[in-house]
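One chain is shown next in structure tokens, namely the form predicted alone.
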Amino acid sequence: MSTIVAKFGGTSAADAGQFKKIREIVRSDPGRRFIVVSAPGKRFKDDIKVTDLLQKCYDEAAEGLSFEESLELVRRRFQEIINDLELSFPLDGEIGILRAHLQGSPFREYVISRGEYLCARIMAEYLGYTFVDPEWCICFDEDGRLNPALTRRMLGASLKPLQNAVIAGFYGADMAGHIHTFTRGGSDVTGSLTAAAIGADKYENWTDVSGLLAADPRIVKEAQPVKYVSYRELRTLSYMGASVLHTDAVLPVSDLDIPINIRNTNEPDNAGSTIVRKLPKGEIKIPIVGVAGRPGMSVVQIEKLMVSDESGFTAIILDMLKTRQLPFEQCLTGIDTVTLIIRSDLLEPFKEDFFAEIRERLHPDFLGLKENLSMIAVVGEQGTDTSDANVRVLQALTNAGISISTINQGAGKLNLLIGVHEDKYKEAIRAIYTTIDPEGALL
């Protein structure tokens, strides 16, 4: 029997009805022995996620305001689930512990982690599984960085003796017992770490969509799911805005060639998308798997005659960025130019002094800034390796009357990165999607 780690996201655990769906999914395959859950998400469009309610509790407590109303909303969400499932669970005691923490000197990451903690406790009770608190086996350093090696040993030691378990997602702790969380969507990472720690045969990520779509359905309504995607392709799509899986969730399982299967809790019979290193026999690799983008970008252009001959010019620029802890998306160099693509919201606080230092230290012939740009990635390990694919994509943009601000393709040829003005972002995504048929091949 294969061993499966199944992670269920916030929408999958939003209420008692969703809990019942999870139980049916888990019971349908005895290999689903280890379950990871997020905090309950939205039940309807204008609902509030439990994590957001907990964040509000923390904000109010930190400002010396009353948090009782917000905490009561949290309590009610969980109490409704408990009542509808007819469980006996000491919720008031757990809420009392959280209240006492909020009344003291509250620690934000502890507070916002309680959604996953309580959801996992209740889910374990409902399934009859052992609850495993990641506080004891998802290991962070004191600076809040995950310790992957120690996590793998501790998590494996905690889970391997168990027949079945429910693990809370999103958080862990350092050696001093201080809670640390991943970024939003971090329960995906918990699931991946769990699959790696036990050497699972498959990692299932259950959400509210039937796999990875070839484009954002809010932009391309007819966007179709992709059957197979490589680990590298998924990381690129996730980083560029495809929100189906946390970017960091790929690494732990890819090292062990554990496939990731993205499934829909509300359509459990749909096979979804599978992320693998190599395709199964008989499957044909499609050239372009998807298109994704990120608006809110700025382009910094630095020109100086024969800059390519000036030793250390680019290194000085990168050192300026490092000093400000200012990450960049791309750095393009030419014979007379260095071009940086940076998120606008990150650049804004440093813009004036960054430009002043460039002028002072590098004496450029020209220093320019383009704002309100979007970066679009056309992703496919085979598709962007062919000039025909690139020509078709660029021709589609030309036919749509969309001007290209920047274009770049790395040596790995995993993706073609195109910059367009934000006003043309959605139009560009739609134009590029027309070059991909429902199977992902170029038309």
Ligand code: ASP
Given for the second form:
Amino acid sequence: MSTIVAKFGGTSAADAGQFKKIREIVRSDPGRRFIVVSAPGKRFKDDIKVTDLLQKCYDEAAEGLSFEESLELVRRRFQEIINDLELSFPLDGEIGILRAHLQGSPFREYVISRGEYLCARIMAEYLGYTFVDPEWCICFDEDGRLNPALTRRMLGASLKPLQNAVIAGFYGADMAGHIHTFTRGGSDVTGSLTAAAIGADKYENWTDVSGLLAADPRIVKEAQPVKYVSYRELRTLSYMGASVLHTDAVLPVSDLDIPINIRNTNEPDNAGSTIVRKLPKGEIKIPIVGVAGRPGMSVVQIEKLMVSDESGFTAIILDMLKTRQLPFEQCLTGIDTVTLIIRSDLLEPFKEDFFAEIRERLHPDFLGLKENLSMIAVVGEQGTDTSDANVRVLQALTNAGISISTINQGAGKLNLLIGVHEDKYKEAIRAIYTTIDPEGALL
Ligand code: ASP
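What would the structure be for the form predicted in complex with the named molecule, given that what you showed me was the form predicted alone?
To see the whole picture, the full complex is given below, headed by that same chain.
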């Protein structure tokens, strides 16, 4: 029997109805032995996530205001679940502990972690699984940085003797017992660490979409899920703004080649998207798996005749960036030109002195700055037919009347980065989406 770690996100655990769906899913495969849960999320559009309510409790307590109303909202969310599922759970005692903490000198990360703690305890009760508190096995240092090696050992030692367990997502603790959380959405990371620690055959990430969509559905309404994506493709898509999985959730499992399967709790029969290192045999290698983008970029253009014969020109520019600790997104070099693409918000505070230093040290023939650029990544590293795909993308943009400000591919497989003016960003994404060929029909 294979061992599966199944992580359920906030919307999947939002109320008793969702808890029931989780139990059905868990029971339908005995391999689903280790369950990771987030705190209850939104039940409807304007609902408030439990983690946000807890943050509010903390903010109010920290300002010396009454937090009772917010705490009551948290209590009610859990009480409703407990009542509807007819469980007996000592909620008032747990809320009492939290109240006492808030009345003292509250610790933010402890407070906001209580949503996952309570949700996992109630879920464990409901499923009849053992509750595992990450306070004892997800190890942070006192500055809040995860210690991955120790975590792997401690989690492995805690879970291996168990037949099944529910683990609370999102937090762990340091040696002194202080709770630390990952950044928001961090239960994905807990799931990934759990899968790695027990050497799971699969890491299932259950959410409210049927997989990773090939484009942002707010821009492309009809965007379809992708069947297979590589870890690297996912990394690029997430970096460029596709939000389905916390970016730190990839590394622990990709190192061990454990596939991540993104599934929909509300549509459990849909196979969703699977993230793997290499496509399984027999699967079609489609050239483009997705398109994503990031607005808010600036382009710095430095031109100087004969620069291609001068060694060290680019190194000086990179050194100027380094001394300012200013990261760049891309550095494109051409004959007698160097183009830097930098996030506008990061460049802003350095704009004047950076440009002054370029002028002083490099005496360029031309120094230009273009702002309001969006960077689009056309992603697909497993396909064989990248040149055709490139042609289709460029053709689609031309047909839509979109001019390209920058373009960069590098020597790897298709990971085409295209800069367009922000006004044309959505149109460009839509145009590129039409070139995605999920069934490989154009191959
Ligand atoms: N509950 C936390 C959040 O809302 C963590 C998570 O959901 O993964 O960000």
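We call the rigid core the largest set of C-alpha positions that still match within 1.5 Å between the two forms. It should be emphasised that the depicted structure is a prediction, and the values quoted were computed from it without experimental measurement. Residue numbers count along the first chain shown, from 1.
The Cα shift for D336 between these two forms, taken after rigid core superposition, is 2 angstroms or larger. Comparing the forms between these two forms, the C-alpha position of V420 differs by 2 angstroms or more, with the core used for superposition. Superposed on the core, the two forms barely differ at S70: its CA moves less than 2 Å between these two forms.
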